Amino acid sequence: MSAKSLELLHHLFGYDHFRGHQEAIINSAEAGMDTLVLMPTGGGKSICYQISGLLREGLTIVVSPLIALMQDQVSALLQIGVQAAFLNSSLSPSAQREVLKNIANGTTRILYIAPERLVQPYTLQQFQNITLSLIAIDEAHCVSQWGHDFRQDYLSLNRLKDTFPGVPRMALTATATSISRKEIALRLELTDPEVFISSFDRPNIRYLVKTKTDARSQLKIFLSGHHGESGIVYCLSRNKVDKTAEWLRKQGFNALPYHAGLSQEARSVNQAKFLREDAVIMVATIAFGMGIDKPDVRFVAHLDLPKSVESYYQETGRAGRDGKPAEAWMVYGLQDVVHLSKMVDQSDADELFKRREKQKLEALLGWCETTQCRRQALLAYFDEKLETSCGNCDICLTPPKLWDATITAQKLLSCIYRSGQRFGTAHVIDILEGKQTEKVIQNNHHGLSTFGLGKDLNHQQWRSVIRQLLVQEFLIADHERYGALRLTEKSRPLLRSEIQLNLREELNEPRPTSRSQSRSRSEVKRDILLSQSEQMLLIELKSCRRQLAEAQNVPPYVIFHDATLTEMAKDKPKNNEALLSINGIGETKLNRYGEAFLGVIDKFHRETQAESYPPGQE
């Protein structure tokens, strides 16, 4: 290991220690070689490729697809005094032209940059004559179409090769399989590259899943346990998430929307709100989240299924980056897939596209109908295996009841093929449970031998009979014909009696479970236990970071992370030097905030110790 990226990792960022794959990806980039890096959110990227390009003589370039957040991220560099800064259309002409200026003198160390805006002719003829020490192309998974995020601007980076030969590029992301992973390679033309691919393992994130019943309802439960927190609520409209959050703040929840049709000022303010504030709900779409550094989000929570389990895990990943428990929760049902199924069919993609999109929504069908450990599942998808059952899901903190669902099956199977294989879920179950509605009595399936066979089982029990023969694949639902359910090849045996076959059951919603339980992955970082003396320092720790914080204008966590004013209501220092040895405070930030967060613990203590003695025996 280089004694200078050590002394960098001190000096500018307060830790002693890499971690996980840092310090090879490092010692790769500083090498002068291309480097693919597989991290997961909260593992660190930003170290990899703000160290190596440091070490290195001249310009760190970092491409970024989010304008928005360009500007927390140079806020947090300037924090540690890093010269950094942003090139984006948010910036006025002047602004824009101070920038190039202080590239040009060397001023600015790493710049951010959008895709768009680096490959165009004139930005990358201002480049020409500057010296780069290194290029991370962030959010690498943008350029794949086996991706879930993938973005047209990204393909133009190939360029980069050849317009600057001789400079390492740095490609990460969170999320990438295996195709993934080679296509960003090839796209990219990264030459050889090493390739780092850490656990896509987050022991400390609570995956739940429940089928869809009421849904906000349900909801309702799962944030009875949050109050007072801050997290996500994904829904897959912009109507929905309008009026979710309106919904949310009727019930006393601070809430707010995000999705692409609000104004851009609209999106800024909430956004600056939701970072820089405590309990914010942002309720959004997926346009929301990419580059989300905040450490103390709790929760994640889905009211639509997302399009694949990469944009699963990816936006689930936005939770706990501090290390800290947090629970990633989620309903769904076969509505869900219908919508999406029907939004590729009507997509302008080609019919590759289009079949890779239905593999992936099956794949992440499967993995919420599955019996199994859900982290060994999920890891499993990125082709990573986990040995044992993770403790901290819902199939292992309430196993699921498996049933001889043969017969039930096969009553099922009958019905759809003797009413023609041509009707969706809704008029199937209508059939079996013995309801005359018009179009049952229009279409004279009223007559059928399967009418009213299927009493002995509720209309959502049903429906997640239909689900798990779904993703068995003992049925298709035809989306060209608006989801209409046909039997498949694998059908046949079952309805011969030939095999059995255990579903799982349906459960009712159950109470709300204590995040505490369970929390037996020993990756999971340990809260460090204070007493109510150091609680009600902290509390006064974090009143000094929000005044700093808000007189900067940027968000709390960029002057210090919990987890810092946490070990030092704790530890309690009483000098710079002490104050030094506490994980996440490097030199920069000891000369600008050491006065003032010593000054507070210096208070806290005499004012205690004043406390603790009668007057006139001091």
The other form holds:
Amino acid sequence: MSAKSLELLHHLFGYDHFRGHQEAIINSAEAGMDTLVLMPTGGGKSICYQISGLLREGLTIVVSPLIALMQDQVSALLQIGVQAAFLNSSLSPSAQREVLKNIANGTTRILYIAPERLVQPYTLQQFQNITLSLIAIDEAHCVSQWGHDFRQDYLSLNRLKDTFPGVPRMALTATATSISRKEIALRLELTDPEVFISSFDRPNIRYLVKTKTDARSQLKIFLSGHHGESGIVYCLSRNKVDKTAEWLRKQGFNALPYHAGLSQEARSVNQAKFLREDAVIMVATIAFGMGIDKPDVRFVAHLDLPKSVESYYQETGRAGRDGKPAEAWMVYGLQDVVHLSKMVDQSDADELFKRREKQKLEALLGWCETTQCRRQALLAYFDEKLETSCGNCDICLTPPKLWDATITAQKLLSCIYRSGQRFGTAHVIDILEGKQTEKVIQNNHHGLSTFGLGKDLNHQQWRSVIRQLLVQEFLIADHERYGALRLTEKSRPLLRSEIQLNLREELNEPRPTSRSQSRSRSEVKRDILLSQSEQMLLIELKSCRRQLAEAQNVPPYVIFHDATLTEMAKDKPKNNEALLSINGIGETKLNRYGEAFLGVIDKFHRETQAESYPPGQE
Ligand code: ADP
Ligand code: ZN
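If the structure you just shared is the form predicted alone, then what does the corresponding form predicted together with adenosine-5'-diphosphate (ADP) look like?
Next comes the full complex, and the chain you just saw is listed first.
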């Protein structure tokens, strides 16, 4: 059984061995079992259903929610010589007929289709008389109503069970919580599924979380460490996306906006640029990203907090799919904390939903404020235990200093209490700092015993203290009363000195991060080091790839990934056999492109030889 699957892996994809659970998953699906595959982004889910499907007789149907993505997946399969097609509303009626014809006559082996299309009675009818090898349901978490990507049409996919009895189904997702696992199996009505759960660790992603001081200049400093690289900058609102993109362009970055308020056309144009050109920064709302399988996104930056730890994991997971070092960077501040919980409070949702959203947000804030390894804390959220701290997050790299803030917190809490628990952050800090503002005088707060008691801390530090107390629930901000700060149950023991409170020191220094810093975990793929002349060769190889990609109107990585070209520049293969030993080159791509790339390498050899042996010196 496995010999055949390994052969396909080698022959089609040009890879030497399966990763993680891939082989077990394929064996199980090939044997006709239903499977549930949980694997992080970049883990290699596509190969699981592609090879499983090809090993069995008949057509493989892949349900995918993203029309934009189908095209690239199909292009990538055609590149390696697998007959694939997609069916969606972007095709003309005659193109659709052509696709259906090729399905009926058995030419097409893998078909991508949107859920809303598949569950139409007419479509289901069309597949009745066709042998199906496998039905893969990608992004299967879309079936969960609690999740962030819920799609109504996914709920109807349970019909596939009775409509196509005996056809194994494979549900795949990169969403990890145990609640969603159960929900997926249940709602899709998988039959006794074999469940494969991979580690959700993304060791190549470095997590960096900073306190927001001046978000734009912090971002600029961060980006200065990412020259010439592609990345995503997430913002909460459309307006902020537009403004940030514009500002970045003025700063000389190739930044483009993406949000649901742009026309369909503008969105596709910007997305295509991001996929096809080098070093494009996409400034986007969360409308952008699901299913973006660009392998070389080198960073994901958050200028605003996401909604939950899970959203954060998903969004940052778009970085570094190729396994090479990437960075997830975020700034957050007191304003975000207040703003987001206000948004939840003021939404029209029912109380239960609001409560859940609030809890999710609090879990995220707790994570932001954590003083232990971020990766350990992140994985713990997905019930996964990482034994040692990671050495590749801000906490591990520069451990935060803790200070005894018991007395400081007592000053703050009693100031809030004495002023009647009716005022917001700014006013409370004014009292502590002893500022005689109009509002202070009006309310006679310069007469309070806490007036001027907090001069030992600056404004920024007070905000940090308040933020940490909010996150740890020693305080709440009452949104019905314009964010007035109030004490909680937890405040009392703190005021009475029954507990000691340690807070993290505010670090104000946004430094550019150097990616050459120690990366202790062995799983991170090392960058292959190229000599100067090899780097020149790499540039030539990339240019060759660009020409080939443009001629076929596909993204460059569909031809070869950067990693493949880098290996080529290092090894400088001279013939087909040597080319085949490079990762990512299978038979079909060898036949198609071998000559072109060998030509580039040959030219390089001749030129460098000519340089080292100038005429007359031989
Ligand atoms: P996912 O869908 O899980 O996010 P993909 O299927 O896009 O991940 O795979 C991520 C990358 O890993 C792709 O570039 C793919 O070609 C590569 N890959 C997958 N399986 C293997 C393997 N066994 N060996 C080497 N590379 C692999
Ligand atoms: Zn760490």
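Positions refer to the first chain, counted from 1. Rigid core (definition): largest C-alpha set, two forms, superposition within 1.5 Å. Treat the numbers as computed from the prediction; the structure is a model and nothing was measured.
After superposition on the rigid core, displacement of the C-alpha of residue 455 between these two forms amounts to 2 Å or more. Remark: with the core as the superposition reference, the CA shift of residue 272 between these two forms stays below 2 Å. Once both forms are overlaid on the rigid core, the distance between the two CA positions of residue 418 between these two forms is 2 angstroms or more.
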